[in-house]
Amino acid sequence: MSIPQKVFKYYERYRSIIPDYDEFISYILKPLPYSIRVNTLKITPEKLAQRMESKGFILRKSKLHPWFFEVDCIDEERGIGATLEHALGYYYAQEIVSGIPPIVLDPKPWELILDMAAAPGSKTTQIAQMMKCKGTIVANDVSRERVKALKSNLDRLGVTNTIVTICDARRFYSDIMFDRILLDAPCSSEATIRKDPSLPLDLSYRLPRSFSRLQKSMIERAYHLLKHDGILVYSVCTFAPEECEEVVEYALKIGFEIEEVDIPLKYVEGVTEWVDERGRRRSYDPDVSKAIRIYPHFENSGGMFVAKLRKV
């Protein structure tokens, strides 16, 4: 894979809070695996990989969760996303990363949930797999083009509890509170590299405190639609501690507080000092270690921010 040099000094940036940072670099330069979510609202994992194996794919169960797999492909042109059992709805081709926010947000049969930034939906369809569609999803986005998106991947896995609502979520409103919000929050997406090595070519490094500002206008709006002790989680497919971070020294000023998070794949802590690409030291409140960083090098993954917050 064919990387352009100046992505590469931009990651210099990270050096000192990227644990093996030569390893790091060595996995960015690798195709990211193939995996996928077993849909158990139409088949078991056992049943689906089954059917997948005897037509050739190798599926592996993945340390995360039983309903995800990674899959190797039979060849290129047969691909996870060119099966009837695709099409079917029986699985959904995501990321083991993008698997860990619904996991963290823990989602029960009959609560109220939002999901502020939904499209296309992989996590909004995992959080109605994870309620047996029982309870009601709200699931919103503010680009009328990536909904279309949403609501195919909504009706092919046959999820019947959600909402869909176009809105640019700083001002969404609700006069009914939630019981839980999913913010999975638009961002540089430098964690994305393997999975599309076109997107981090217009990386700037105005572009993550440009993005830290829409956040943290989220997650205050976040706030104010949450029940009292009800749980936000927060995540972004970055590294930039202006969007990780920052964003949640935010919260915690506006009156969240932060919980442990635990799964069972490799991570590191938050940072809570950190010295720019200029030399200057960024300190964070020292509970912004609670939140996890998976790098790619950890788990032959994608990289992933992730932070569970409570309204108190």
Second form
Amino acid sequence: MSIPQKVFKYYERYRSIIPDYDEFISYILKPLPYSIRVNTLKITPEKLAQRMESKGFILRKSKLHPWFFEVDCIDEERGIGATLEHALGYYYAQEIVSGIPPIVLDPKPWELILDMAAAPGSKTTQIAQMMKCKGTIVANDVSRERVKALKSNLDRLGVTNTIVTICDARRFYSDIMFDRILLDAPCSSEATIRKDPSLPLDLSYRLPRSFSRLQKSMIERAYHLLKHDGILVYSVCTFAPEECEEVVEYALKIGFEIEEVDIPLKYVEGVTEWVDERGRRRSYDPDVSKAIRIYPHFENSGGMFVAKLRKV
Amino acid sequence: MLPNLERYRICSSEEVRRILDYLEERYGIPRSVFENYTFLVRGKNSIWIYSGHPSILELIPNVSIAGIRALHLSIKKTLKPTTIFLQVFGKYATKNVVELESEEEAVTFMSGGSIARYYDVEEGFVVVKFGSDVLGCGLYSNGVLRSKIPKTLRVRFEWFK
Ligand SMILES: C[S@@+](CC[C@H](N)C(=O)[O-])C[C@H]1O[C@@H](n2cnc3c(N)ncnc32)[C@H](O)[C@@H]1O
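Previous: the form predicted on its own; requested now: the form predicted in complex with its partner chain:
Let us now look at the entire complex, which starts with that chain.
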């Protein structure tokens, strides 16, 4: 099977849940536009945009948030990271949709935040900006290799309020409870195919099913680490309902409530019913519709699933 | 030593006083800048700066990193500020600041190169700026400014062709 054929076949199981499916498919093999988040700990969006434009980059404001821009590079091969401004930590190359979970998390200065699967720190550093480096972020990841990248991003962006830990989030214990937790969970990454066209796609769909189990135990641990009334944002870059709505339904069972999410990008509600590739009908708690799904063809972006949960 | 804090130790008030004296005397950075920061010692010779709640350090098991590395104690027992520290706090410096004069010099410095020129600063570690950008730490001696930019933060000459 040729690569595009395999890709088309893989996503076919989502035909009934993805609106304008043919349009979706036409986007899935297109390269992703470059985008950045300005590091407001060091520079203002206006100043950075002006500097980049004076060098020949073209910046377009993202609808998501004033810190985000889509960028046309001067030189495709050199990309977005080969500038003095990048070395000085004035911006972070980040997918627009990756900026959504921290915005939904809405961390405040002086709070205590846990980022359970944080490396390489796109969202940790965004959260630090939102908190103006006041209060504390505990950024955890299981992978020592990826934590190196996290550390170098914290260094480059000048983030001073972060504690890094390296452990399996399912066994993360602490003597203190958190105000808010981000679980940007490890997932099958199906929705990152535009960024990574070599993404392995297994037509047995074993990956979504096994990640689903991992995600559920991570969300359960998050429940115990969260203060009463605390917020958990659960996000994954996949379209597989096993890793999205099924995990959120599990969260509702163990004591979370789900809240509406609203962001200034086009999205659709979480899926409450679908038929999988083996023809089995699946249905979830109707409340999971309060979660959001962003598809690549909506805003020419990557894909993302986000749910906002409250511990009650 | 705190039970959870194996790698770090919170600086004593005497140590903090010495750090603040140094930053004020050598670079003119006012002490008030650091009011909401905690200084930590890691290993034998590095000092870290952290702006989170100090008490959290004791409540999280196995802290691997806390804040960013701020200063390094050299073998000769002189303190050296890190580039990442200066990129955040160097803007408050009023003394021992070298202002580069051209983009070419800035690129040379940021790619790890040296600049031979007279600067009206004391010998030793200096804050290097270009316009409003704090580039990082340099070592000035015998009329030569050496770049102390760590490899991971360097730029490459080809980028600017
Ligand atoms: C989607 S990525 C996180 C991206 C990151 N939040 C960001 O925005 O830069 C998922 C991360 O989960 C980590 N991970 C996988 N299994 C884990 C586990 N059991 N506990 C903690 N982290 C885990 C991976 O190493 C990976 O870095």
